[in-house]
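First, one chain by itself: the form predicted on its own, in structure tokens.
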Amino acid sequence: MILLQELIHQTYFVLAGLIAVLLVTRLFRRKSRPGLAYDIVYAYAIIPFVLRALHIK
């Protein structure tokens, strides 16, 4: 049971890291809607995933 819990816990952090990487790549590759406001929205969406991937939050 503890092994399964640890596996799920680590999978959660890996998925959070993958989503963060996906959002960062989309941030730099987007062609439509350039502007500071959209950069701020992307950063606001990326922060929780990065914190979880780094085991901070």
Contents of the next structure:
Amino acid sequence: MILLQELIHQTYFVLAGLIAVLLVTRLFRRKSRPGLAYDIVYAYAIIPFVLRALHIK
Amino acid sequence: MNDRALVGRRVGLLLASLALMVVGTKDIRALRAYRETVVVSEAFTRQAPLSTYFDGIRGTLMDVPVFVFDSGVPGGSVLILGGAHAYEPASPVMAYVVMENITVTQGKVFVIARANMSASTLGMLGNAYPPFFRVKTPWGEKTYRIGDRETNPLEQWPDPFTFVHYPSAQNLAYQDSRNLNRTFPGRPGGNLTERTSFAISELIRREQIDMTIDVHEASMGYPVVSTYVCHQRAEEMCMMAAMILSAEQFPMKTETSPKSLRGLTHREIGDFTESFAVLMETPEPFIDKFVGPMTEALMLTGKDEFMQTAADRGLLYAEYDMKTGATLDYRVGRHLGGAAEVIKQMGEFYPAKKVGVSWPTYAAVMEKGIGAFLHDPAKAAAARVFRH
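Alright, leaving the form predicted on its own aside, put up the form predicted together with its partner chain.
All chains and molecules follow, beginning with the one already shown.
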């Protein structure tokens, strides 16, 4: 049970890291919505996922 | 815009975001990394990690040190449990003042200053209060964390939709799965907070602790403020202690632990161990929902105009005057006096369980301030200094 809990808990960190990577990828490689506003949103939205993946917040 | 310029812009935005992240989380990282210092008194005997009593928390932030002050003279034993709710700082500070000044002439005293260490490493979401507060001492300032009520999600996540308390199966709020004072008596295969409760319960059982004193603070709009909440086996001791305190030192009420309110120390430790379970509450304006800015000054003084308005309208469960507020000295002093009196009563009711103990009194703390009872780690023997 503890092992399963730990697995689920760690999965959240891994998912956060994967989403951060996905957002970085989309920041640099996307064909639609190339405007500055979308660049800012992609760059800014990365922050909470990096914080979680790095065990900061 | 050509491709090179576009990539340059995006790299710049990414770096700016990361820089913003580093700057914006300065306090968050500092709070998580900071360690409090305590200089234990000469009565200190030994310390052991909480995982000594249950291995299921080893290597986690919840594996906190248990400090023991043993007189070597047969008598009773007491556990002082501080910091179950980290955002009630008079609780761990009371435990630190005890650890730094205690003398024990009979029996032994166990102290856990930060029962939920994880909760002390983050602030409460949306409350925008400072991460630290500072206590002035004759030799400088001592810094303490404020913290949150529940275990940090970095240690325990996700929350269930509803927390089902073990073993009663009572449904509690989802966030109570991370609330140390809703997860007792704990379970060895449960979540981290439940396992921590189980470790504390095991400590109480194995060390045959006669009395457990769980130290808290309450908002003034909460009926049990300035109160002992005691398991029914301890209610007579608490009533006597409350009467004596109210007559001689400060107003103190007493209440018997409701049997239908599950997961709290005053109910579960009383039911699942032989220990007399006592919980103490002091008035802490800082955690009331209707106060003004939640500043370090409010934490230290308890002076707030909105609290005064609530008092004027009869909405509080304790006396309040903005001129005096509810200072940290007052709140810690109350806990020191409250713990000493109920321990004394245990010795009166059960002479074989007597614990001969002394630490700064309520009157002494009110006169000199708690800073006068906190020692300079730079001038203490290294063996007596612990980072916590």
